[in-house]
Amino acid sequence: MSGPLLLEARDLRVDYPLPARGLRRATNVTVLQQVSLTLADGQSLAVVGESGSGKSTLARALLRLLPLAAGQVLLRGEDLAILTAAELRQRRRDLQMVFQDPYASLDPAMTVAEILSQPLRVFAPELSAAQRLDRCAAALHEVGLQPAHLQRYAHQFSGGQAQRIGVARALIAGPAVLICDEPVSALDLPIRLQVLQLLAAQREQRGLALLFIAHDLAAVRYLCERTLVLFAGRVMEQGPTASLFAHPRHPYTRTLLAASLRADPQAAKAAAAQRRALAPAAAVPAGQSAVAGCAWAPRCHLAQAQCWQQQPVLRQVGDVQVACHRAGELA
């Protein structure tokens, strides 16, 4: 059950600089535009979309690891953009992240004890060395590893074990929000389920708010109450996971769901038929540009003149919000 509003993003825009090259002038490329979301205490929100849609950029913007071109990120109503470096460092106790590649995110020159001690040195400097070691052993136990593992290095663990260490490091300071950026995509299927179960259990026990970025829609269905669909840096659809999966209103969401792997041969056959039905649209109309309108228009079988001319805004359709001029036709 969700509680008070904890994390809020308002109309985020993130630009990446594109340096000058040859005859091209230096410019900025917008990778996130007008992205808003809310995350309540104890709530789980999935962010899905194809590669390049802006999911990881969104995660880093929420953590203020990337500068915002526009918009606000609020933690318990406090604007993170106006904080000093020292103030932001303390707020990061409440905002922790689990990365996609556990080996890349764990320092290979450090033992597990040293890795887990780092957050405690920053956020709990009053602890003695012995107390920090006890906390590290307890954190490993919570994620299914043994205190004996504290003196090992990251390369001595399997991918699933290394990701458990990444989870332990993110949780050891007692955050309020855990942001997971594709935390299971590099893992084998049986290990993937174990890590998902671990995240679900920790969320339940700690009352964590969870932002879960994923390609694996089965994992999203298992773990998250709400889902936000990104494409080309914009929100296409968002709402309760069960409703969004059962009755997707946006053509892109339908394509995304139809493209997911299915074990049922009949369901796979039906999905293939749906993908064929969602064929790319005709050529761009004369004088029109997808930049001016919906980013999905060049690949949408429902695209019409309005879709090329006007960017759709999120509007309520049933119990989800959809940025599509023709969403009512898919209800």
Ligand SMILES: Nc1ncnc2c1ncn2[C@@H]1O[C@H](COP(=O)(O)OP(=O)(O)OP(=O)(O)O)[C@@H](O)[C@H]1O
Given for the second form:
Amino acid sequence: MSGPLLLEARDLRVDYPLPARGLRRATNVTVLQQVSLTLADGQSLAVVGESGSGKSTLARALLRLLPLAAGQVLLRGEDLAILTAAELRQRRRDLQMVFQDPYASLDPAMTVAEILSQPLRVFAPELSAAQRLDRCAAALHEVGLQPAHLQRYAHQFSGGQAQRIGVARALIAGPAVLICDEPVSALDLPIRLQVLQLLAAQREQRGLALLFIAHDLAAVRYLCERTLVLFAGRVMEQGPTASLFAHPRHPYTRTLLAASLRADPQAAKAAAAQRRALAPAAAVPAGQSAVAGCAWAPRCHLAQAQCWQQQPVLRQVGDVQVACHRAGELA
Ligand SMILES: Nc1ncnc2c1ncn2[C@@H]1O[C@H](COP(=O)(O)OP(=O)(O)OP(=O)(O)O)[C@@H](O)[C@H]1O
Ligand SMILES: [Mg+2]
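Please give the other form, namely the form predicted together with the ligand, since only the form predicted alone has been shown so far.
The complete assembly is shown below, putting the previous chain first.
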């Protein structure tokens, strides 16, 4: 179930500075390009893609934790770039984040009570110290921990418990959007499921919108209605999770799914059938590089001259959007 548009990214571009080294001058490297997405109230969107594809950069760009080289981030229709620092701090109440490594994201010198009080001091300054402590205890209870845990430090918890504290910290000020950057990948398998169930329950209860960055595609299926596939900083494909997984249109999405589903015999069968639908690898045309064309072309079995020369733009194919010149031809 989803409501009005909450978060929107329009044609984001992010460059990182590349310092001078040896004979090379200092320059910029573009790691995110023309990335657009929308998230409605209560909606869940997964961002998937291999390591280095730009997922964390996208999360940081949405939170305005790094500068945009181009594009806009709109929260409830308001461009975050035109806000003062104080206004931006207030809007962050609506946009909270859960990080991959719970220990690294929790200050080791602070008790849980101090960690959970921080957002309340900023976003609910009217609360007395006693009221804040009550809110911290309630937040811990919601994530399955006890009030007695308030006086402990992060290193005194298991990984799963520490991540529950990370979730409590993100939720305590009542955000509308939760951005989770691989929130369970540092956890043991059985604990992963518990934390995913916690996120699903909190999302349901609070009507939260969720942007969920993950490598684990089973978790994506479990949590997210829509999925966006990133490769080399560009959107390759996006659409409803169910149809994107059942019938991936982009050759990269097919490769990603095939790689992640190898452990599951039934899924492996489906993936093998999909791979058979791919033609033999295209030879690299002399003198071509993928810079002008599709970033996936060097690894794509379907690449032809156009793919090397022309950047594919997102277009509607069935109920997904896909950036591939040959997407419509795939079985
Ligand atoms: N501070 C930085 N300075 C320069 N380059 C960076 C910086 N942070 C990330 N990068 C580069 O930007 C690209 C995208 O990185 P990012 O961390 O967003 O990828 P990711 O998809 O989150 O990967 P992973 O799945 O491993 O977390 C990578 O090529 C990375 O090397
Ligand atoms: Mg990352």
